[in-house]
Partner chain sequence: MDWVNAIVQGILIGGLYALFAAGLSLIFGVMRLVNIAHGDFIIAAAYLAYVVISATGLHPLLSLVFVVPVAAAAGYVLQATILNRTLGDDLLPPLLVTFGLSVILQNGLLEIFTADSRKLDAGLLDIQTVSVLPGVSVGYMPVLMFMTAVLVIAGLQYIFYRTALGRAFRATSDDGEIAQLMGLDNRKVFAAAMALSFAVIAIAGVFLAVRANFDPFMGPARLIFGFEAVIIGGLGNLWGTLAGGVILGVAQAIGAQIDPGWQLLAGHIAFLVVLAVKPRGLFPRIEG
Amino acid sequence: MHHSITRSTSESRIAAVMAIILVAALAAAPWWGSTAELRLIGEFMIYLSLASLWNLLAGYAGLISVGQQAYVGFGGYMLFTCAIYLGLNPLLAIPVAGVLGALVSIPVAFLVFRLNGAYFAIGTWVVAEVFRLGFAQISSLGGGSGTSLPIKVMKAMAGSKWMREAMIFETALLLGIGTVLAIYLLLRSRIGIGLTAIRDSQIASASLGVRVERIKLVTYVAVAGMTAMVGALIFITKLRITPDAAFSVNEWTAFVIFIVVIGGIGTIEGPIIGTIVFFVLREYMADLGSVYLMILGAMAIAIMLVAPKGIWGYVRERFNLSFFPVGYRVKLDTEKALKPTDTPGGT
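How about the structure of this chain only, in the form predicted on its own?
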């Protein structure tokens, strides 16, 4: 009996082909979709990015943060600063916001990493509140009432409205698909092996030589930078920023946690499934007001009771599916058994 070690599965190969077709169709959306459809798909990509990043942080590195809105808001404010005062093209300001978000997360990490468990979660929320109060004091950015992107800044990005909408949409698509792909490739790397080990057992991974704290720090900084880029994109689409909107715990953290929990934490597929479910529920129930939030909460509790690992976790355990395989699988190839006459001394 021989065996071979592989990562890909038949399901993953089929999923890859379908994903390529879907991405190609979405990339052409500015030519076949309406403005409303482009904004809906763009918003879907934004939440997919935020959910995938939070899942990497909490589901793999074990860092349960409820303060990721700090980097969403920081990225948005850095975009406005670069576009208004430095004259940068708003789209070019997105990676700049990402770099600045990663840099500012380093001293923040040294503070919050001194905390564990629930204290870490509370600490990240406190940091986000400090960010919100800090930016509310900056009068050049509108203080507590916020500010808007000047029309000339948007016109400098592209001449026509259609071109601006198309460029923003393609950027959202690039960030959404790029985030999922980057996380997939990361989890297939040496750091990814360490993250998977930390997800399964932090104590065991540390005993095997995994540099837990270093990997957690790298993950936190990388996620902060990417989250700041997504935040910058969010406020290009909104054209206006205020401290309360930029650092909203409901919009940029609570909904994101809901998406990951119902989809399946600690998996790549989970945030994708969760984002789809969230947008379907929002599309049909958003008009219910506070009742809508109650329904979301009740649904999250029900799913956690029935399927603690989320929708995708339940599907994966029941049907052994994996569209994004990041580990190795041993494939056994059974050979034809030897006949008695083939063995030494056989008759």
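I have the form predicted on its own already, so could you send the form predicted together with its partner chain?
Excluded here are partners and other molecules; the one chain stands alone.
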């Protein structure tokens, strides 16, 4: 019997071509879009990135954090510090914030990794609270009432308003698309195979020699660094930072968790679909205020109870689709061999 092993699928190749066209069109948005459209797409990219990162952490590494706002806020504050006190160009300060975020996550991991499973989640929340209360004590960054990015810092980035907006937009696009691509490539790598194994069974993967704790630590630190970069970008667009906004559990963690759960946890496509759903809902229901939040919460609960793999998990099971083929598929040459009743190697 002939067979070949392949990763790509015909739908994944079509999707790749369409994605390239879409990204190219988005990259040209500063030339065709209004300021409001640029902001919306930029915000979409920010949530896409945060959701993909949280999904990597919770959906693959099994690290359910409700404290990722610690790194969003930390990144934001590092950006303000670098830009205001070191005179760094804000865009260059983004990677610096990322490196600092990754560094600070190492001692944090040392502490929170001592907590198991569910208690880990609350432990990460405590850390985020410590960050919030800590930054509120730093008077040179405005203490509890926060601080603004001086105009001259923004002017130093680029002279014209259009140029600044375009630069911020392209950075958001780079972070959003870059995060998804980076996670895709990571999951295809050796570490990714380990992560997928952890997702499927932690005990089995440990017994097969996957260094579970080490892979989890590396993932936690990498996600913290990336999250800090996104945080830095967020507060360039907001121009103002306060401890409450920087370390908001609702905005940087609750929304993100809902996006991932609704889209489909433990898949690359899930956060993309979830972000689209989130923005569509927000467009129509954000005026409802707190009722909108209740609906989001109820949706997440309903999905967890009825279809725990989210929208994408449901679609994938029904249609056997995969746009980001991470695993391998065995393709048999004879159609007869595809019948499930045939046992492999039976001929």
